[in-house]
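Heads up, the chain below is alone and in the form predicted on its own; it's given as structure tokens.
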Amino acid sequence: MKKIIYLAFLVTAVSFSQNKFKDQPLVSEIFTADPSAHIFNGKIYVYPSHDIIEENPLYDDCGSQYAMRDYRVLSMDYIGGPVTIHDVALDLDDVPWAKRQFWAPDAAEKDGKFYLYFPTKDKDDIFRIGVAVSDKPEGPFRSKKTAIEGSYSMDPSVFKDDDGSYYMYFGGIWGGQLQRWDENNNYTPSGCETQDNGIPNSPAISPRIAKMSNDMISFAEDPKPIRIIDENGNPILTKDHDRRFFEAAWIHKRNGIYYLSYSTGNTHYIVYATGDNPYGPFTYRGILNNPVQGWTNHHSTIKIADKWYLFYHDTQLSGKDFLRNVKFSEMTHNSDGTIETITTLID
């Protein structure tokens, strides 16, 4: 039955839109989103969310339609080469503390071990971040029995700096629940309201950073907020939906500059800000990726050989916001350190 539904989606997608897509999906056998791209053992590995087909998906203000239950790793020997879809890397049933929803993951390698970082809701329906370990980049991964102590919200991404230190960036408002946590890491139960509590001129909610311990399965410090400021040093405000943080924090480093890129959520941009250290502050610089087809816009960046690439998703295959497909596009840094804006959807 699910195969029939999937084929129906593909047929629908042919006539869904007259838009022309700059790039094509990496794979069409499964639906994938939120790609985190890395080079391990000389190969390109992509760690996406695995969108699933449900005959009657549950819709609510907290994103229950994004009901992923396992992770599948993609790999290719070179950019643009044939893509392998590996067997299940981790299943929700194999995470003792988890209740539902495997959202956007990331991965890291240290001393020959591979670590899969994943957000999922615990038994109380609170997002926490877990970690699972494998001897192979594609898994299978074995989950730790508990979530990372001190973790919360979602969209973990782990950055390795030049000195060998690892940092986790995380957080997302709306269904990602970051708005429930203050900057001292205290939790206040609430719904899925995302914003200003009636104060639109307040500084926008910040993503979080925590240095990883040597064991790669715990934090070495309490999570801290990351300041995102404008060119005058003023904080980006809650009401500034074109520039404020929503989700999908990602770091890359080039020529000594740290680039924090992230999704603006309901305005559908991937934007970026720059700083001179992993903790920021980061100064807003511009748009990295214009809106794609579909509600969400979530990405990663990676250098392969002497070129940089943006990995992202859209809904070309299905036309459904919760059934997405991963793609990539070349990206260009300018001589002044800015990044050329990428447009992948051409009307």
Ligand code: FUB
Second form
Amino acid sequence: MKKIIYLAFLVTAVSFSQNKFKDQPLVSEIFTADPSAHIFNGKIYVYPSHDIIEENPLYDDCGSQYAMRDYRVLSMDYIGGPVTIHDVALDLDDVPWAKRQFWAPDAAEKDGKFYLYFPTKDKDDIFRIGVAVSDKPEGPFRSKKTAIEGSYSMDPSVFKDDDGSYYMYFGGIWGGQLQRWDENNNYTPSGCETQDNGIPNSPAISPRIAKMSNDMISFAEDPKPIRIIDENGNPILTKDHDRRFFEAAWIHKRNGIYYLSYSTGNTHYIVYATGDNPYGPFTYRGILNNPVQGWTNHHSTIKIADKWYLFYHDTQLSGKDFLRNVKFSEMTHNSDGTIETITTLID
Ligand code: FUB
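Previous: the form predicted on its own; requested now: the form predicted together with ligand FUB:
Then the entire complex follows, led off by the chain already shown.
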């Protein structure tokens, strides 16, 4: 009898929890986050972080509770179809320069080769961005012996423009360490800052961009900051936590408009800004995804057939900030170039 009551409780709890969420997790066998979605060889590939269960997660200002150790790629033949969880694509132990924390990755294809870009901490606990190469979109990938020269911080995303140029966008503040680097790419170690450097009226820290070399494993130029401005052309300020850049920069292009979307971190939005070239400036336009369940909000955007989708994560399966699950939601561009705000947490 007790068992029946318990089962009834579980069924009610699960259906109640599903009712709160507009979308359901892509997979439940493993925890996944930070989904970067692409179409390669006619299939949908998702490159997520692979969150791991830790008995005693280390909570600190550096994000040590996000202690991921490998990457697993997901794929689907069509949107909403069955999802394949591929074998380990890259293991931390196979990256000679890495010490800990495989954070949000991205991938790109060029001339039949696939490139996995990943942020991880080096032996000095400084975030750098690495690259690993494979003949197959799902890997396994073989890591280069060193991090990409000139790279720093985390959350790389690689955008291919219509002229065939590739650009890497990267960076994230607080645990992502971007505040340690000035705009000339000089490093000042100052610990894991959790505040806004004490200068709230200054322009916010900018994400970085670097054009990729033809070899796809190095930068063709020094990283540059990207200006994000408001509707009057003024920089978004450090104190403007609802709109300033925090992490998770992603670019998509539609009708000649470049959309830079990113997470605002401690206010938990995915917002977007538009520009007319890959380097910006980008003008803030609005919220793309409202806060999800869980602290982090990280996404990608992709056109599949004639529809656009937002891939994102929340913590529906675990209720824990560092054990996330990826999902997708359809997104709509309006005729004036704005994007309709998505709300996935219904409660
Ligand atoms: O998954 C680890 C970190 O959490 C990512 O790099 C950030 O974007 C945030 O989602």
